[in-house]
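In the form predicted on its own, a lone chain appears below as structure tokens.
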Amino acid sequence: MRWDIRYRETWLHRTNPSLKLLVMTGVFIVVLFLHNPNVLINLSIGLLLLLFIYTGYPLKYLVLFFLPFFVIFVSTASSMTLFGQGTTTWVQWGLVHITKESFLRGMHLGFRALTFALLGLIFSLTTRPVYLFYSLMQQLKLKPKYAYSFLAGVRLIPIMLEEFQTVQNALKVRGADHGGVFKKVKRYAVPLLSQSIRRAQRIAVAMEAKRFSDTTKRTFYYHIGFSRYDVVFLVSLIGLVVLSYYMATVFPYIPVTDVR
């Protein structure tokens, strides 16, 4: 199962990792604690302008990457308001009770898990888990052996995607794709499983084979540095929080600051 998503490169992939990581958890703890809905929602809408801009993907790919974070948005928004607690009520029917207060922390919750999910789509799409791993044993140093370990397990995941397409071809080829759902959980479990610790013996082995250790000093293949990407990446982010709060007290959608 391969893959073949071509892409433009922009100033986001050419940030230092170590850097995006570090900036962007900082946002995703100011996000955290923030209880005005306004400031969300104009953080979502910078972080939805700067997903579809600046990380070089085709518009469908993005769509498509970004609409089950925007059904996650919908169900959560959607539980907080129908099923919420207030005292200003504005539709009851049955179960269902929307009132004001719970319409405004169900759009609350809805922005900031919509905030949460912009932050890691664009700093999956736009990060290489190579660069990443280097970039904190080089910048942030990380130790070599936990640093390769994650990058052997990210190489897994499509071999691992790639072996169950074989053995579910392999297993209708046979005829033997039918049954219950613990006969299928067993057949696909034990060929891949047994696959997966083939291929983790064997990076072991190859590991030790090119001499791998955690006690001498390493050298890397690549050198991952800083450069004025990284400055227009930290402006951006702070201005974008900045631009949020002060958009939120001149122009604010709702007249309500704190919905705790």
The other form holds:
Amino acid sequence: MRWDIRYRETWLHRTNPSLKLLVMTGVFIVVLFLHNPNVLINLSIGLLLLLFIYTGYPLKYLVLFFLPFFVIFVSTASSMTLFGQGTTTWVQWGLVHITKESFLRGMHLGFRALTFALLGLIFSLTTRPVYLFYSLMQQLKLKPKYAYSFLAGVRLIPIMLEEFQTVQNALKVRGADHGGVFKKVKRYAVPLLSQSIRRAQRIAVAMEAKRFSDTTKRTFYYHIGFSRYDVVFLVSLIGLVVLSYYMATVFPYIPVTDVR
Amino acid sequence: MEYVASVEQLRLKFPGTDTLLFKDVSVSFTKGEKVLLLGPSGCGKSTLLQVLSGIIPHSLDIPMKVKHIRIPTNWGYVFQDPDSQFCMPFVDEEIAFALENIGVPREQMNERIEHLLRAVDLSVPPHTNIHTLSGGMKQRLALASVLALEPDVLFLDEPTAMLDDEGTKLIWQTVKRIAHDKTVIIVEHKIEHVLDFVDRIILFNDAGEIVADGEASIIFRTHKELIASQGIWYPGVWDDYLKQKKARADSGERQEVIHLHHFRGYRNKEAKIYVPTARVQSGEWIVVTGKNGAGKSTFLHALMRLIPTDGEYEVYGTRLEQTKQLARQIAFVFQNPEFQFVTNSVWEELAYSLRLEKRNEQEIATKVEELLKLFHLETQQEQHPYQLSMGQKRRLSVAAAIISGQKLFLLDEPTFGQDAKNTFALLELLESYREQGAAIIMVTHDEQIVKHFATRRWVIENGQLVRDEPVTQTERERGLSREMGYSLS
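Previous: the form predicted on its own; requested now: the form predicted in complex with the partner chain:
Every chain and every other molecule in the complex is listed next, the one we just looked at coming first.
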């Protein structure tokens, strides 16, 4: 499979997926209510280190994955910086109006977007969907009906990508790869959707034919429990947040504690 | 005698159709029986399997009425499409899914999984990505995960329809080994490897009625003509076909169509196909053979320049750089016909390429009518391409590809999954074009096609064209090939 990337398994991979999900959601909420840019910058640096050192992926791929999120960082930061409001004007040129306040706010927003992206990236790079759903069923009592539907859906993605390529080739050969956006979307969507819908129904029937049901008690092939890695994870993420706060008060980069 | 499965006076109708698929059909099966259901496509054999297993109406809600029904307590069902019966990404997880469903304790699972994989002769590490398996391996995995349920009754719904000959043989070998003590009810169109396994055949007609039911060898002998007319791949189908096939005619004057020299095709900057040197002349029918994943489809894609290539590649003596230019000279037919349909009706589908070339309406109409007739699609001309049957879709995809008059055809397993009738019809159509001077390059797994239709065989191994040899013709055809003057290159 072409989209198979080799990686080294680290403690982040061995953390309980449900715990990882909850803790990361927690950090997400903390960041949402964070208005001190110093803390946010520290947190971003910490998460960046986590991503580049402890996810176990080759640097080449990490940079590739990170690139689109960096673009988001730049675009979010710049739009707020260039057109924001404030009292201390630095540059004014036509529509562009950069003030000290707008710059700080822009940077803050950019870093916030960056931390969200980093959290998501770290989570998805270190969590196999199969383990996640097994863990959700075992720890958070998610109904198997939903868990296995999702997993079946995940299995369809590489098949769909392959089909997309086939349709692309077929349209090229038939000279149908031109025309307006609407026409193009339709030409791709009709064969891809019709295949997927049929396939989804067949898989559903096949799953029930294998006695899948929500009513009977089932066993689990993967027992997902807790281990010392979960302690490591919990401590390091809480430590990261606390350390970010501490460093921000002791060694602030900028003398502003609230950008609002 | 104790019945393990039976229906009495089954009536069933698909929503949106006018007629009943089954009208008072009664059938029953005893323990340990091996039964083959035969009939033309669309007669409802698969539907009957689904009723007998309880999939209808439990999973598929289709209106049905039955006086009495007996569904086996422990059954397993193998479906036709290898890509749409798994819900997990890895082999071990897929088998474990079945084990989980029946509540097997986790500690026993690994042992059971290994045992099941051995039983179906699937020698891969348990934690293998299903996506990397071949179609035949996927179907054996499907068999393994069904066996995990420890069924007494096995329903096999055309398990080999999407497999090549080798895969088909392996599936039936496996079934014979594991199912001798089980009741097996089979729907199948390719019955060569099944006939010596089943002891009873039930024969259906177009209207979903049972026309014959009895001992396999007797039914097969007494109803052979009916079986043949339904397009079923029975043993000896090729011999019967060859008796009435006309001798191959010469295609007349020769012209060089393709010239390849140190030609390479790349995927992800890696050379995936290499052709040291090769030529194709008009009137040649070249079959490209080789193992799964050897690079046959990649080769066709390289010839269309759908992937990056380098080296010498000339079509009619000129170098064509773009897919668009090549498509004017080459008709390309994909393995799955649905992906190449771009319009909403059969008529428009045929007219499409001609419209692109801005031919006048009168000319388009004449040409379309001509091909509709030739490919037996006249009555379907208003239908949406997706509503056609398997055979009709295939014919339409070929007709639409060749309509602008190309003299060079590239076909990627065009007879794949087709019944005997449709296969012969398609091969004859292609042969008639060859006789008029077209050159055909076709990927296939079917040795019979190689033997009876090809003039030359190219063998691809590990991404390289390793052999280029004329095909030895049968006695009757041999005289002709000598006339055509082949030489080993």
